[in-house]
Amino acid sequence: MIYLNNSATTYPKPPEVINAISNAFLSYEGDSSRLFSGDSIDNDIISLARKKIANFFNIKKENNLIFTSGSTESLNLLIRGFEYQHRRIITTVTEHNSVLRPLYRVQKGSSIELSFIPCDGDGYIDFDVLSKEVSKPFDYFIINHASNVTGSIQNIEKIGEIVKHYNGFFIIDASQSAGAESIDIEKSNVDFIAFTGHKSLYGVSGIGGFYVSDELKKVLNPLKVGGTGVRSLEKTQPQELPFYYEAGTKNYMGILSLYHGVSFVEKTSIEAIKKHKNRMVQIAFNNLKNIKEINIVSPNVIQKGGSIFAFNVNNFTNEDIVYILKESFDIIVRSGYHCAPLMFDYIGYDKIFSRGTIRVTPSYFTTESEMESFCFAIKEIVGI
């Protein structure tokens, strides 16, 4: 099998991730609460992972790094954790449904105002509109750092400067960018960042988390409350971080995978991973760009170093292409709107991409021969 759907979930995982989980289950017979790496509970895998990931994002206070099941839970906690009467939220048309649907939900029956920043055909936001919108009173601004449709990367340091100038909270959805792009919380003036573990951090599914600033924590309620292992006699959730947002049994195996996944990214380097993925995308682009039956999404982004090759084929449905690739060539790709429906109005929805796109996303483990096989398959399908 040739797997080219890494924007959804990376596959395969690094050997150190697989080995760590296997060894943990074998050594402790599945009792993940005993996953210690030293004599002190302060050195257990949760503490080690929290420190490592905080350092990875340049978070000064490691307890402000909270573990969740992933970006969707993190973003729901953010969006549903406020008192919403008379609030104004600014976001963008590039957002994933993990932002859009919670926003639409809280908008029902409340007086919140939603404003959307448009993007150009490549998926980059309009800074003139952003400056105009944030000059009016608002509570927070949410943006998708890296698009899973075009591969565009937003300039979060520049955006953070603008947002902070007007005293709003700055929120980043880093589902696609964590591990794929360098992120510095301090330089970007970030108040909240949601990340997921099973994509470019090379962890397993069902793990992720968020960072929350001290200022935002003052007005952000937990999504769930319950056991924390401390202050069991109290009727209310402990206010200290990370306990305030981490009720219930943690995903120890997921956190273990995240620790080793981040270690892999650090050892390999984000720059090396980006360079390899773009080289794989360039193989597809150079092989298929001159075929008249193929419409490529945002070639400018690809040539700038993007890691997504998205397209469709004249006279074929996207679903047919995906099916043929799987059944005839054993190649896995993704088709559809990629849970970012608003964006298609800005990248040629009415003209070319009204059917969504076929998305090809290699990983650091994808080989040149695999990309050549994909190109060969597409040429076979269109009759070349």
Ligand SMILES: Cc1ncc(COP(=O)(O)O)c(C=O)c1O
The other form holds:
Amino acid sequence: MIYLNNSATTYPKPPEVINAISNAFLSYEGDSSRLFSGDSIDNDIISLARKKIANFFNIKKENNLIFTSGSTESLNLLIRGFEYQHRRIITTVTEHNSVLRPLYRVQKGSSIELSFIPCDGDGYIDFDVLSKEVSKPFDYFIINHASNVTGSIQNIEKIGEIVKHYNGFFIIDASQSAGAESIDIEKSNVDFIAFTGHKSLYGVSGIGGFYVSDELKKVLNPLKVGGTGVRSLEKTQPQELPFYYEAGTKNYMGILSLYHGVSFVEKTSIEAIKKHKNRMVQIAFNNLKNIKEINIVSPNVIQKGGSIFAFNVNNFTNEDIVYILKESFDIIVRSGYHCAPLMFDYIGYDKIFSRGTIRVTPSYFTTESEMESFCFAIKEIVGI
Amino acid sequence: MISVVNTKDILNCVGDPFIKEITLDSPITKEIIFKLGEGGELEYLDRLKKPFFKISYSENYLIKGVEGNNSLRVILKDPELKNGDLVIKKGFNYLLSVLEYI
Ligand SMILES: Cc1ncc(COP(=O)(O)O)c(C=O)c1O
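Starting from the form predicted on its own, produce the coordinates for the form predicted together with this ligand.
Below is the whole assembly, all chains and molecules, this chain first.
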């Protein structure tokens, strides 16, 4: 099998992630501190992972880094646990359904106003509209850092500066960018960042988390309360971080995988990973760009170092291409709206991608010959 | 005779509401494809090492698959159509009737 759907989830995982989990399953799983055979609380895998990930995003207070099951849970907590004051949220048309659906839900039956900033044909947001929108009071500014449709990366440092100037909370969905782009919480004035472990952080599915600033924490309620292992005699959830948002038994194996996934990214370096993925994408781009039946999404983003090759083929449905790739060539890619439905009215020209795209996403482990096999398959399908 | 070993309903991201994947106990042959094609309009991509086929029927369903594989799909052509499940059932029954003769 050739797997080119790494924006959905990375496969394979680095050997150190696989080894760590298999070894841990063979040892006593019930007590996380024993996973690393440390006897002090500072030495257990959860503390070590929290420190490592906090450091990775340049988060100064590691306890403000909270573990969840992934971005979807983090974003639900963010949007549904908030005490809205201005009752206005600014977001963009590039958002994933894990932002959009919680937003629609809180909006339903309430007076909360949603404002959407449009994007250009490559998926970059419109700064003129942004400037107008932030001039009216708002609670949240939520933005998808890296688009899972075009691969465009938003300038979060610049946006963070503007948002802070107007006193709103600045929120980043880093599901696609964590591990793929450098993120510095301090430099970007971020109040909340949602991340997921199973994509470019190379962990397993079911683990992720968020960072929350002290300021935002004051008005952000937990969605679940329960056991934390501390202050068990009290009736209310402990106010201290991370316990405030981390009720219930944690996903030790997920956290362990995340620790090793992040170590892998650090060791390999984000720059090297990015470069490799773009080189893979360029193979597809250079092989297929001159075929008149093929329409490619955002060549500009690819030329700027993007890691997504998305396209469609005249006279074929996207679903047929994906089906043929899988059934005739054993190549896995993805078609559709990629859970970011608003974006398809903006990308490309003349709405050529209004029925979605076929998305090809390599990882650090994708090889040149795999990309060439993909290009060969497409040429054979098109009849070239 | 070829028989059906499994059926599965599939939901896709674009929102096509009715797709039924059917697994057979043996690979789909060229003979089956052309027999199925008699009832509709056959598209057959024989330039592929494992040819893809798609047959469009006037009753509003499609059958598609790849020669040599064990599974194929019955798909509703018009997602807006009411009673899509009945149309898919029709397509499935048509497939069964063809398989009976192989
Ligand atoms: C941009 C974006 N946001 C959020 C998510 C949701 O991540 P998860 O399903 O891991 O919670 C994804 C995953 O596909 C994504 O691409």
